[in-house]
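The form predicted in complex with its partner chain is given below as one chain in structure tokens.
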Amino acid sequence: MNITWRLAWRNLWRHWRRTWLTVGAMVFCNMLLIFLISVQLGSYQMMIDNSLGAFTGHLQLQHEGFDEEQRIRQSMPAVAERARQVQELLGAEAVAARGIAYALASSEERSFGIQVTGVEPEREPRVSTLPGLLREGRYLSGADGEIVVGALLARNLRVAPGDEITILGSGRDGSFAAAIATVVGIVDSGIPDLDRALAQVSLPWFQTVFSMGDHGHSVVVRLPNLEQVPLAVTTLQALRAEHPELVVLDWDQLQPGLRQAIRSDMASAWVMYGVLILLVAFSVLNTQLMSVLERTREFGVMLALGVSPGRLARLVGLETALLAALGLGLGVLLGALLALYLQQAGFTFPGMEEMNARFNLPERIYPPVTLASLLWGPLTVFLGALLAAVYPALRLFGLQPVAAMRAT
């Protein structure tokens, strides 16, 4: 080993009990950050299939302009021939079509505005959790005249399963659109936008009733992961080709405010982390500037032997990377074995079960053990511990040898 490296690991040493402390705080930071981290992201990713799986998927295949505009006409034709389509190019199992119009929902004492969705009633279980968050009564069986509606809908109309409600709307080619359906399960989706307007009657019937012929609006996808849907989208572009009207539109072009959202609670959640970055940057500073003022004789003998006080600064960042290299390979390993446990075990805290269990949701976060979740937080320590080491560097450059020699 080169005796510069040695000088530096030795001079770590000869204060252990110091070094210890400050690589131990480092340690407990990174560990620290990896379990926040990776909780963070297990809760995000949560969020995210919360928020997706509950109406809108990972990707939809719509009608260009269906999006911003929700008008009835932008539909796509063979809508359900469309979703075996998608489902045969992607390969995946998760493909439902849709068709979407709103009306007028009256019951016998109320009348309230609705998104009256049509829903293939085996496969909308495979894209969406709406399915399984029936509060009372049943899903939709396929049948003429059913309507499953949401929580708070279902409360301001006053109804309940096997009361009638009165559906009135206009039609795809501009007729009037008018039908009566048996309330046959009420869904609590726990999201008060989705639960005041849902209303799922079977695709069949709600082109017939919205003169839609075999037209539908959406072919929506849900696939086993975020990662794959980049892929998807590319591969789904290739529809395009023969039906340019059509657009594929991902999860964040579907809720553009749910990226948002995470990057704003990910953004509140690194000033905590910095908060705690920079008390451990202090910790280093502190340990570095003390054991450059107590060498200060040493480093004088050393100027006067001709020894450049870059080469110095050199030598107390290489004492400092060691240090941040020992709390980042220690905070990392014992920070990954608590995440790799927590990933196989599971993580809750108290209310948490309870909640999940409401949206349909596990009980336990699983925080995912990835690359960036490992090392986001211990590399920023590390770059910190760095920086606080630049101060006590830069003061040998202003050290006289012969000043510096008489230092006590």
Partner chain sequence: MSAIVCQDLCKTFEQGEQRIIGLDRVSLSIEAGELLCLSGPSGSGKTTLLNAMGGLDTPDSGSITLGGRRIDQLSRGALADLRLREIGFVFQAYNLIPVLSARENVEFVMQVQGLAPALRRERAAGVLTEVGLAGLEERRPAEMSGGQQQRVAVARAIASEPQLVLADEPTANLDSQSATQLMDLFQALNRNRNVTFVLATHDPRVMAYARRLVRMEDGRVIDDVAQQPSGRPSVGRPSVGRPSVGSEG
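For comparison with the form predicted in complex with its partner chain, kindly provide the form predicted alone.
The next block holds one chain only.
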């Protein structure tokens, strides 16, 4: 250890109470940032799972152009077999085929436009949380003529389980599609746009009513986590060699607004984090400025002995770096212990368990422990502390040796 390092370390402990107070502020700030960022990332994970689990899944295999145009003729043949093929390729259990059409639904009193979705009743619960959000009745059994509708659609049509709905639409071949379905269940997802038009029937019956043959419109895949999405997309791209009309869409393409919402929330959160970091930086600035002012005579003697102002400035900068490193190390250590505990035990706040149970979600947030959550905030605090040392260090360049030695 050279003389500059030794001087910097010893200077820190001239006023050990002040040093520990400053380090304590940095440690508290770092722990708080690690906690907040970890919980924030965990809430994003829950938000993504909630949004994707409701209907879209993590990725879908579709006919090219169907996602934008939603035309019934933009279908893929042998959709159920294609779903089994995707399941085999990915080694995933949560894979299901769907068909989608738009129709007019009429009850005895009212008529409304709906999106009729043909699903595989035994597989749909694996890719969607909607079957678990039934408010009344039961889910589809696979029998012909059964329909599950959204809560707002049921209210608008004034129907309940056991009532009949007439469906009028257009078949894939341009023919007239008409059928009568019996309501067996009502889903309340809490998403108004979805509950207003949701109508699910069994896929074989859907294919019969809308003259689809064995065609369908999408194969939905739900994966254990987002990290597996890129590899799954790459794997499914191999199907395009045999079927160039098919495309693989990941969750970002299926729900582009979701990532934008996360970015907006993160930007607003960093405004609050920035205020916290700024307060810590001013604390470091105050500590170092007081240290420089107290040692004015000492610095004057060193300048008179031939020490350059640049070397003194580096000494002050090194003292600040050591101070910030202490705060960084202790803050990350204690913050990591807190984050690891929360990852195992989970985190909740009053009312969250009831709210999540209503949407078929986990009762607690389990914040992920990643390098980003552990280092993102503390490193920003570290850089802020180093910047805070610039002003005290620059003051040394204006010192005159004789005047400094006469300072009281």
